[in-house]
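Single chain ahead, by itself, as structure tokens, in the form predicted alone.
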Amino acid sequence: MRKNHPNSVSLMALTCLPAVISEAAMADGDPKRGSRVFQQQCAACHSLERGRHMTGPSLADVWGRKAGTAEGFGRYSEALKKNPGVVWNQPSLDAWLQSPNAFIRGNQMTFGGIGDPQARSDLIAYLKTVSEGREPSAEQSGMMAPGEMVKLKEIGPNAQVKAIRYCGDAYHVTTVAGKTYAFWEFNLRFKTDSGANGPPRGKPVLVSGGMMGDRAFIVFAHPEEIGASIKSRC
């Protein structure tokens, strides 16, 4: 029987000590820093309540998903929903954070990823905790609570929009409270929002879009409203 050389032991320790140590940093993960990731990171294109989908899907119940199957979301590429074997889990998650390009090529996703490994240890330990129904609460993690949006429904008169004119290059925006906006029509853009939070039929809501004032958004419950009420004068 062949006898194993002398530092075959040591060197076989060495080989699992990067494995060792990555488990060991992901399980540290807090989920309390992992919001604050989340909000700077993810917030902006995910929600973490069931069955509201943004941009990407809802990460409500990610934690054991498998990829490119969260329920009521059809946006997926044709990269994601081709690897059903994949499920989301700590090593692939923490994966996917890093590159999701390097993971699963091909995919839609923008985001370029997070190179800090604490970061995205957090962000996974936060993913976890949200599934299981344990989430930080806003009082707890310091911030206001990820994927929150402005209720449209609740929206006052000074943001309901009552008319919309459209002249030479401009767009006249006029709220119910009386005051009229006008916008170089390249920065107004027109958007629905169908969810529990989206305005109610027939009243669109106005949104700021931009820091200096110049840029907005009118957000209407359904694609069939935006034509209908946008009257041509001047």
Ligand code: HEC
The other form holds:
Amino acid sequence: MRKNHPNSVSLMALTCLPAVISEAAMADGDPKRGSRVFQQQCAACHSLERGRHMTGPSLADVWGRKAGTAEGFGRYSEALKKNPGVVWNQPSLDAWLQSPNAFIRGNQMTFGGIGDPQARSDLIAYLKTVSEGREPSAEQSGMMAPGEMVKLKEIGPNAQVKAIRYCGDAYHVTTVAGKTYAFWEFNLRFKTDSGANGPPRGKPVLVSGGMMGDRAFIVFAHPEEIGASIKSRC
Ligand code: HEC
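Okay, that one was the form predicted alone. Can I see the form predicted together with heme C (HEC) too?
In what comes next, the whole complex appears, and the chain from above leads the way.
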């Protein structure tokens, strides 16, 4: 497999450092940096909570898992389901993340790939850490990141929404902690989650939706709360 991917981590490392093998390249991956790569490039589609499937399957236990076998994810492409014997580990994830389509033709992950071997290595180190239950603490911007949607019931004042003001083409969202974020109306989405993971009634949660901090969504327990929470005032 490595032969088919001349730009893979280990070969890159070989050109830079003497006598390095893929294990060493793996050790170079920094899970903290990888966590940032995940938030920016993966979290919109993948959760790290076991069993929480979004556009893509949960990656909570991806390390060592056979491709196309996340329990409860019913939207795998034939290409991924039928892939003979791919197990997610360092070399397979490296090849997949470099170019999903080159690695498993016909898959349905809409993602062009990550060209930077270091970024891939960091990300893979992070995924391994998460699978082993040793997730490094994510950097907090105040808002929650999508991958952390896990415990909307237990969220703190930084993410709990106190007020939403609509003025011009913008929403101004104030959290219980007192911070106000402004969003262009087209970049703020409203969602509901009435399930076990959703927020309590009357306590909507602000979740960051993009790397620039300019997109987010608010999750409510019930659709009736949405209109009632938004006040038109300039
Ligand atoms: C636009 C949404 C989207 C983005 C962004 C995305 N993925 Fe995916 N991912 C998917 C979908 C959908 C699948 C299932 C593909 C299929 O069945 O062909 C998938 C599948 C996977 C799989 C295989 C899982 C399994 O159970 O076999 C891995 C691993 C994976 N993605 C990792 C990542 C990582 C890491 C990133 C960030 C660099 C990422 N994905 C970015 C949507 C996405």
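Numbering follows the first chain given and starts at 1. From a predicted model like this one, the values you see are computed outputs, not experimental measurements. If you superpose the two forms and keep the largest set of C-alpha atoms that fall within 1.5 Å, you have the rigid core.
- Ala159: CA moves 2 Å or more between the two forms after rigid-core fitting.
- With the core superposed, Ala44 shows a C-alpha displacement below 2 Å between the two forms.
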